[in-house]
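Only one chain is shown below, in structure tokens, and it's the form predicted alone.
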Amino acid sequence: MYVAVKGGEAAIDNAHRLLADRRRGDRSLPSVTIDQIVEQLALAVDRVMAEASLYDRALAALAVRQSRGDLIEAIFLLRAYRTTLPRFGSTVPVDTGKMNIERRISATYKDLPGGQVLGPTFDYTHRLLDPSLLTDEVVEEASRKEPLAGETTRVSDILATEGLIEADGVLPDDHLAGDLTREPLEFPMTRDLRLQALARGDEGFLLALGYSTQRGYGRNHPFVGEIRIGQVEVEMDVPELGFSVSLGRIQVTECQMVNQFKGSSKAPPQFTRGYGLVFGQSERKAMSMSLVDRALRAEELGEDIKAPAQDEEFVISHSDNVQATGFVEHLKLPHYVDFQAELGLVRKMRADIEGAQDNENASVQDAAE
């Protein structure tokens, strides 16, 4: 046993050294820097920050570099680091209505108060590989407009003036927001906790669930009311001062999805909302989140729960990519004893069946004689 343990440790040490070697790659090429990852792989950095629940571009870039570009591994690394950080308190809710907007689009109104702002987007590219990116040629810098600052009217506000959309949810004054990073999951969940879980959820999983609702597996006929990407101010109340203090600005993506609702005994026909808010420029994630959020409100709105995307326990229990990865990848670890037990059971079952068949054949032969 001692020899096996020591041999295993040596193999693991060698695997770590080989990993570090492969991470560095060809030594004749310059090593990628953290600043380069932050600036040139910004969308990967944003996803890691969002799903790790830690807004720090440099640390997220470090995790991307350490994981060799495996984003789920990077999310795992950043979450593990997050658990070591002290908690000083909670910030006040961010006011996305006062966002310094870099990108703002709506699929419901062409002429928005404040205008549509395309910003940096893949939406209108041809999806053709660009050979010029094979070299380090200097690309002409685009002219940059100042972000839209100040309060900008929301699409939901326009609909609300006619009473065509449900009102914004209002929480009791004594409501304390939960914290999934410190408290275990319990079902059923309040919507604030559910949105926390979706914000940390795997983008691909939520994308597939959101897609399923559009294909008939759930009651969704969505319109993108508004997507906003920009900087919001983060403030924290300081009791000793009696007012909140600004801690700085962060970039977020917000999506409000507008959905049909035929009405009920308690509410007239109107539009309902699905909501998504995530760190960084992550509009695919924010859209998927808002689709799934609306689907998970089925019971609240008196709708039948028939599809996976409407099942809160199914969605939330399987949306976390770190937990899912751990459960899937643990299958790579030694299961020798378990397998030998299964192997012995299958052999015994086969022996029993073969013995029964032999007895049956013998009986048939005796009857024939």
Given for the second form:
Amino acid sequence: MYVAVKGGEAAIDNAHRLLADRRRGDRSLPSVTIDQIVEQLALAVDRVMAEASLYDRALAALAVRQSRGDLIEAIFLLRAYRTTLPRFGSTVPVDTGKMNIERRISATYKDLPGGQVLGPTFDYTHRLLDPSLLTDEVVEEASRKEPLAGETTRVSDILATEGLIEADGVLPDDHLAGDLTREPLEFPMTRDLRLQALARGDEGFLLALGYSTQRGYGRNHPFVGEIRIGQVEVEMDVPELGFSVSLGRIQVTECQMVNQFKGSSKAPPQFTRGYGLVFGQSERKAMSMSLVDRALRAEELGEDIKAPAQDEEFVISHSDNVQATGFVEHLKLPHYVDFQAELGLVRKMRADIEGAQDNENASVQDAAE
Amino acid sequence: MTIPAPAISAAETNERQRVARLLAHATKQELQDAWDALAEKPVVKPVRGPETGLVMVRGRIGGGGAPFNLGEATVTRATVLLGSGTAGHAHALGTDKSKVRLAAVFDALWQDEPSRAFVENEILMPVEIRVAADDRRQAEETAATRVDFFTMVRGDD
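Moving on from the form predicted alone, kindly provide the form predicted together with its partner chain as a structure.
Okay, now the whole complex, with that chain kicking things off.
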């Protein structure tokens, strides 16, 4: 607990002025523009949108600039901004099967209908620092080829035809999708709510938990059935029009993790699935999310719950980095009264122990004499 | 203030949806250029907005299962009334109010028979062509990264 303190206004004002100065940095350099951040630090912007749970590239870029590149601070800023806006409604669920594909790969099928396209990936790069980026060299245009015609079927739909994989997750028809921005968290929760929490969860936290499942803490034998990145159309029902209208497009990353499952009292041997869907281009996050989604289905599938990644309350209560940073960082606020009380307590305990020892020493001496 | 939904046919709904989609995809500049090219500017009365808010974007579990809330997006909407009495509505992702206000004006102008051809030729067609060209370029750039993985066959013995 911390108590209110007074004073320090001038110091705080000057600290904020100093922050603005340091944020601007060396005045002889041009300042970075929002458009430049959107275009050239696109994946930082995407991470901020995903974990702030607000899709708006320009605002996310503004937050990155304002936070001096501290992404959790930027996420906090964007979360705070969203609370100032009214909500107009919900979209029709996006159809990732109709995505305009920018990347699509599968680790389970080498020749899959629609093919595999790498898109703008870091995979297969040598991770050597590129000195050409030290200067502003002209970058050549991307190569082009004739695209294949037709829609790109989801890999899960291909596997489904054999009946060896579970269907897309269903909930009862009368179930309304839960919304953790409107209702307090309650455990146990349904999978839709968990996915909402994971979609905005901290990438590092989910990455570590996903990794832990691979290392044996809640092992679930994963394969990447499919990762796809691209643009999907967003539509909303408009009551005054009486039909749904397109609002434009957003970019999302989807991961279908396919897991071998030897069966349990609740389900036969089959491939089960973990699902990841994230705003923007965020492959590591989508993969981590799908691993953790699958691990958190332990109860539903009749598996033993033995590892942290399978513990719903533990995972969901600690996945939000705005909450986490708030509680960790509050420790630096004045705790003077608390600390004084504890100091007095420790002094008293120390005095009691020393007093008891003195008495003991005295009685040992008495006995010896 | 809300304007009750008029009863319209399925074909008409499809048309309105096509117009709304193209106006949502239009850039501010495309709308502004068309407005500047408009010989007779209509009288425009604001009815609602333009105002910015949020829409909760939903996905489906596994891609095709039960809906879940993925996260919100900013959206701006506007409703205007023309001097002719026609109401225009527009919605678009983002926070650009002047863009969405112009889109609402063009939605109304499209519904008015005399100005429909102008909206089709000066806005909808150019936007459709530009979006198709952007999509085409992106599809071609992506197609150039298509891979064929070969599994190495081990010997029989």
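Model, not experiment: these values are computed from the prediction. Numbering follows the first chain given and starts at 1. So that the term is clear: the rigid core is the largest set of C-alpha atoms that superpose within 1.5 Å between two forms.
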Core-aligned C-alpha movement of Asp192 between these two forms, 2 Å or more: no
Rigid-core frame, C-alpha of Leu129, shift of 2 angstroms or more between these two forms: no
Does Thr83 move its CA by 2 angstroms or more between these two forms when the core is aligned? no
